[in-house]
Amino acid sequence: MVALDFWFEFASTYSYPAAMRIERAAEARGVTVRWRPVLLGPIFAAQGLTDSPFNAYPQKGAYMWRDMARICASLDLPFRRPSPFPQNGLLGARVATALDDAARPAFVKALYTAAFGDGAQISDPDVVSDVLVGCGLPARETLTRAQSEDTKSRLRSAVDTAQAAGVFGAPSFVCEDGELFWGNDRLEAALDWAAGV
């Protein structure tokens, strides 16, 4: 089976839906999804950004934030839009990388449903355990785990191969041929270019 290697950062506005529904769209066309949490902070530095491009463009945020109500609803999703944005992905990140293949994608979801349909603060840690508890995972062993070395230490490997494959925000979705796609709308032509279709 092809995979399809799905890089997401939870500050990002986009990378929600297409979190929601990439499982489904994947099952239907025979790929495989590698859930790659990434953080978009270092990436961002690399090109000179020092904050999220829909608040260094007021005009750009504003679309950004109808669009996201837009979708959400066409998707039945909840929606809030979180405050401060962005938020500060990194404990998500951290747990998401010490989680195994298996159980990642339910944490995924549930910390996005939290982040965008509640708005809750995701990088408070009693946020992130009753996430967890909620997916029933254990919550103390896994942020411990999160703040291991390891976990770090695998979470900045990912960032630079992340890099190296040529992301540059979130969601972007690279082919096993390194085919990149950058966009929660362009989820179903990178699974298409996967599959070979």
Second form
Number of protein chains: 2
Amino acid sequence: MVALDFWFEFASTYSYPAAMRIERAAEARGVTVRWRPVLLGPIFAAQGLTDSPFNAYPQKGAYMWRDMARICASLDLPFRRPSPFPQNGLLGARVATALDDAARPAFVKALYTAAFGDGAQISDPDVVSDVLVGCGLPARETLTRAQSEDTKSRLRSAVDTAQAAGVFGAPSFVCEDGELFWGNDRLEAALDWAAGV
Amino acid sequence: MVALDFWFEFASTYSYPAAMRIERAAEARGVTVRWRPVLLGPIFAAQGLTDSPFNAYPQKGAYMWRDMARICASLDLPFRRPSPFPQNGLLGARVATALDDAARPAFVKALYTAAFGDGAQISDPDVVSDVLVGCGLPARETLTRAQSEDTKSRLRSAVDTAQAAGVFGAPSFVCEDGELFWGNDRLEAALDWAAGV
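What about the form predicted in complex with a further copy of the same chain, after the form predicted on its own?
First the chain shown before, then all remaining chains and molecules of the complex.
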């Protein structure tokens, strides 16, 4: 079965609908999804960006919030604009890195729902802990592992891997042949490419 | 019949596929398209941008060219990356402004094909003249009208109208109720909104 790398960042707005719908869309095409947390901070910094482009360009930001509301409504996803924006997704990314492949998708979807469905503060360990518990995962043990040097190092390597693959924003999808797609609105095109459709 | 404002700029890459496919997509939903040339120069300048974001952020630019090639291939549209990029779309925008509503779409599509299908220099009056002739339009007379004070003033007003509607990039689609959609990939959503689907 062919695989697709799904690079996401918890602060990224459009990663939320992508995370919520990628499983069904991938299954329909026989594609395996590799859920890969990444940090946009260093990826944006490498491009000379010190803030989200949606803050740096307020008109684009205002449009994005309206676009997100429309997209979530069309997908029947709850949506609430988080404040502040962007949130700090570092803890979530470390937890997602620490979890094994089987546990990761449910946690990722639940944390995105907390961030963009409920407007929760996902940098707060208590919020992340509640999300872990809600997924039936061992919260304290997972949070400890998330803050280990091994996990931190693996996440840093993942950022390097993403940058080497050309990732400059999130969500991004990278096919096994290296073909890169960017944005929730390119999910179907990425899956079609991966599946050789 | 409901109408949709289609704001396009001849230097804008994603406006090309949008222009080439909007008529069929609009007709399928019973929506009338108002073809409205605009200039991104002043719109970008108002956001503090002095160059195309695809030049200001080279990784995003590299991705865009690959994405454009894929999109044009999927639509069976010829594609050639113009050099320099962005081209100066001012003359084209003035000509499109000077033409009447019936003549405008064919000219716009032909000039986009010259710019992004052939890589022609669309700031060259000879190129624009050839495109007008190819559309069966009176080239010399139209070019003279395009450079008249009346046309220049109407185009400046159009930029103001676009900005007042929230347009910050191209292509953009504005529905009669003011709902704004940005990007070739939002064409269907914009038409659905306009048609009340």
